[in-house]
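What follows is a single chain, given as structure tokens, in the form predicted alone.
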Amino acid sequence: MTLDPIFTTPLARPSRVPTAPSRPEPAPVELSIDGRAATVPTGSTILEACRAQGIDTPTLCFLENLTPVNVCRICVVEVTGSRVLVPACSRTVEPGMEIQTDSDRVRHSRKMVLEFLGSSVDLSLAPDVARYMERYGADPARYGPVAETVAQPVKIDNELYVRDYSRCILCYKCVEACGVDAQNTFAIAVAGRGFDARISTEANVPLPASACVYCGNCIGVCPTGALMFRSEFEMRRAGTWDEAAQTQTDTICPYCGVGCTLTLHVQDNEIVTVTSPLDQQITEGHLCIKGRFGFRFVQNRAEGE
């Protein structure tokens, strides 16, 4: 007996799930800088249309994971009509703007700024800083002794990591990375007003009393060296530290199976530092406590091996 097709073979239903109308594609837009015609897609900032041109635009409180918050005001840069300068890392470009980033004004204020924070704060370990600081010919000794402002004893309350609060130039990527850009925990904030400004967990209280979960990620993403991995910070004093002689390796997490990239930073064999890379998906950039500081049971190897 042979069946009906009709009952053999399953009835193609349509879908009950709207589609939703296609959006025609904004048009790009035209504007100007430094004097030469540029067209970049809409929606995009200053900050990203000067790169697009090959433009290296100076930065310090922004970072590509991060929400800007338009504080260090090193990435200015002068655009026709406006009474001030804006910022590059958070203004969306507009049909016709004429964008100056290298005007006197620009150059000027970017001088500014640097020799105020390298008048106030110890910017040794900015690896970007003293590159910024010969561009603009800043010179921060002429405003007093350096770090003055904010000077204080380096925080070690934990195992994993320090802060050294006199490195802080109160960029707050560590607040938005602890915050709902990343973690979601809101350990910390800024606390205080003007010079009395600083980085401080709830009431002031020691970082294992307060709500943070130790995933690192304002280490991350600071850039003054103000966090630090308490193996590099021990390193550091030790005189043992040498980026110059570590190697880097991207492997992936084997605590569980999201699957984060690690980058992990070896010197004479040994892991000293985890990061993550800024272009995976999976994290962009940020990690759990395990993904950055897990690494240690790699380094118990038995005697003698």
Second form
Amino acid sequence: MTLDPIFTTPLARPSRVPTAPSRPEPAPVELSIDGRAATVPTGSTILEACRAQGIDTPTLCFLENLTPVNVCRICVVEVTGSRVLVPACSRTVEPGMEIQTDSDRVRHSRKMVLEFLGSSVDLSLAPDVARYMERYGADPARYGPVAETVAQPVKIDNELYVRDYSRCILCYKCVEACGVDAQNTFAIAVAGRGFDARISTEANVPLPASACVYCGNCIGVCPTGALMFRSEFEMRRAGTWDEAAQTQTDTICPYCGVGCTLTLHVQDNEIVTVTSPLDQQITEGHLCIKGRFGFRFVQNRAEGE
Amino acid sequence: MDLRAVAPRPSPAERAAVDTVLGPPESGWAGGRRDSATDGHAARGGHEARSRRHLLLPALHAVQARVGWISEPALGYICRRLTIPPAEAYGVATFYSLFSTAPQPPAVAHICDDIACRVASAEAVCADLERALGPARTASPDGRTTWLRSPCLGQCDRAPAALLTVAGERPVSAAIAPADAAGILRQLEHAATGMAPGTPTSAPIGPSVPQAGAPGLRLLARVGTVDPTSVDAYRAAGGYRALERALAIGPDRTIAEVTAARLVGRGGAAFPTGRKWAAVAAAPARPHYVVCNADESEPGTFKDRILMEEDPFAVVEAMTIEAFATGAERGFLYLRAEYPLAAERLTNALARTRGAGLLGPDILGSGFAFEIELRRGAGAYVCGEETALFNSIEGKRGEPRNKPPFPVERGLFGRPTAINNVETLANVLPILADGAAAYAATGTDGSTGTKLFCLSGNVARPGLYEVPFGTTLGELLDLAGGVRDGRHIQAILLGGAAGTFVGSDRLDTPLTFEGTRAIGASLGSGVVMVFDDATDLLDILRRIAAFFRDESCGQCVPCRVGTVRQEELLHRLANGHPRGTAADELALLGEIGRAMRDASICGLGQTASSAIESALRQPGLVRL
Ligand SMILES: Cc1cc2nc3c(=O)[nH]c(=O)nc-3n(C[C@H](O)[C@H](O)[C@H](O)COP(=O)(O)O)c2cc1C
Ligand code: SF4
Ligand code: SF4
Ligand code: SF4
Ligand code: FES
Ligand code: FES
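Rather than the form predicted alone that you just supplied, could I have the structure of the form predicted together with the partner chain?
Up next: the whole complex, starting with the chain shown before.
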């Protein structure tokens, strides 16, 4: 069989890929962090500046692939001249800024944020929190056993993921991932006000009756395990979840031409969950329902395989 | 998995209510009649529909007022008309306490149980209603009425206060003050039997403004003496002289006058008004907006209400001047929904000024064009915070934004916005009419002009008073007749729930920004609430703590949880069961307050412990 020339001749292309005209690099910003001089690119956030200095700054509502909402306030730092502390995750640096990341005021606010969350929310699955509690001397127990919490029954209303809002710190990340930052589906939003505010579908209907398309991007960004693969939830309930025994393997999603990177979390030769690295260039760690949940066929082995 | 292809339909009444705000649906896609010629190939929507998001609150109000609550189909219909995701609209509807997303009887009595009304036996009113109607928030046996507790209704001088709302084809919303259980039950009865409840008449304005008609008043000059419904009467009493002068001298000199008068904001933050206007005027982005902050919800505050009810044209004139100075063509007046009479008077004033060529495309023949829209809040104290207010107008949850950027740079709809309090605006008129020098001759160097004070609690003549800055607290109390015979002052709350308690040893404090700052207090919104020795101050503190807990938007952790922990702590103190000693509790309160002050996003959280801590810090003020 001879191929039609149209398949064999490369299409005519411009001889080179056009590049945008180069713009002058903005001048770097000079500031001081904890008394030490630092220079960072214009437009950096204080958090980026701190990280560049190797200063470990706790964050809960911040994630590289989402717009900062600066609501958890655990990242606050002291800036000379500012009456109140400022959120490092969203404030951009200004020339001459004097920043304190470990002053008495900063340590106190971080401690209290951890105590407030620890005394009202189940943080047992939130990574790093125990370490920060220790560092800032937080003692959530001191509000007493009757301190009000957000405890409520787990919502299990579909086969793909569960919502345990007893673990929800209201960081808004899932809302952002479901909205303009990734999925543009807007199935969930914050409803109610104050301490009674909750992540909710429209009129609090179960997920299958909502606009949810099961991309699972909310699970990917949730920092506390409030949103969890059904598979992980069942294994934890059965006591078989063993993170130490799991391997992580990067691969490419087989379903469509976007070609998202998948990280398969495998335990006992079974895929248990799927994530995607945040630094993945195309979709920044977000996936769709197929890449996120469509892995069972891999495990559809014939008898004895 | 079920897919719901067709949402349940709204009732004809719900649909009609929405259509009065949004007009009839444009296409089958928006819930109208299907017509293949127009609907056949494309849905209307996109940017055009989404740009009407700001009509969400008006649409929700329409359904609430027509039906008494907002059902899922009604919400769905609004969402389709405005292209809003239902989950988001639900989040908005559930944010505001005057919207109900669960079935609620049409006639509702909102009983203020906030601090000034507590002093005036509000709890007795609530107890009587509970006996007659059952517990708060439950429907009466016939399903037609209910009652619930409300934060301050801005009628504190006539405490105890209530607000009656009756949904229906001709909805009613009216304040009842002073209120008693028998009167409220009678009104509810009227409403329940379908009789027109007759607008419950509140007392005439006289007693609320004891100085009315006295010579020398600036801000209250027309209150109680000039017909608040007639633009001619307003002009005959000197109205629109200020705008005429502004048009004559131009925007720059108008701002220069305000700056030279050293006017600072009366909304609580005391920011220089001239500086704010100059920043907006100079902002390159267009269009510019002006907003009048009439959300007045600080417990104890009712000054803006009386100004808007009794001198509404002044607010319209001052906003017009502000727009002229800052280069805005559109203004919004954001009024708290609990002020039905102010809404009526302002709506009338807007219509009359439009009719007289004082608002609209060519104001006073100068070629300057300006329009004002009245928008109502829906029961949220935090919406008085300027950026929360913008979000609320934009049809979003009233969550404050992080600053910077500040409103002068990015405010309403992301544009440069000049936002001012009603009383601030009222001061602009004498500044322009009489000149900055004459204005600043009154008051002190640091605080020019006069100030409105809202006196309530245990004083002989509660009401609104205008005095020059520098008048002492004691002199002001004397004006109001002091406390009743045989009683003495236990504490005075300055500046509202976000303010400070002071003792009777502070009566010689000059009421100025600098004078109150010197004693660690603030003027705030001009609240002066007096508690005599018969008051259970700990109970008052507990109510203040409950207020902040209820009104926190819930966005940031320090305020969302801190206000709850603070309230729990006050309950323990009030019940006499502290964790550890009372001193331990006070230390913990200090820690909670410090974190809220330092790390909260907005002023609500930052001041949520201010009054409570100030009372408990002063030895002997509160018995523990
Ligand atoms: C929680 C909170 C509530 C507020 N409520 C009001 C209000 O009801 N009316 C008002 O004028 N300002 C209120 N403010 C202050 C406004 O944010 C803003 O400073 C003011 O509208 C500016 O106007 P001014 O400069 O004329 O005072 C509030 C602030 C906070 C933090
Ligand atoms: S469910 Fe998770 S991601 Fe969503 S707000 Fe709660 S903690 Fe954040
Ligand atoms: S995750 Fe979805 S979008 Fe990404 S490659 Fe797979 S199928 Fe395509
Ligand atoms: S301080 Fe309170 S009201 Fe203000 S943004 Fe935070 S939670 Fe909302
Ligand atoms: S991480 Fe900065 S406020 Fe949450
Ligand atoms: S109206 Fe009741 S406290 Fe203000």
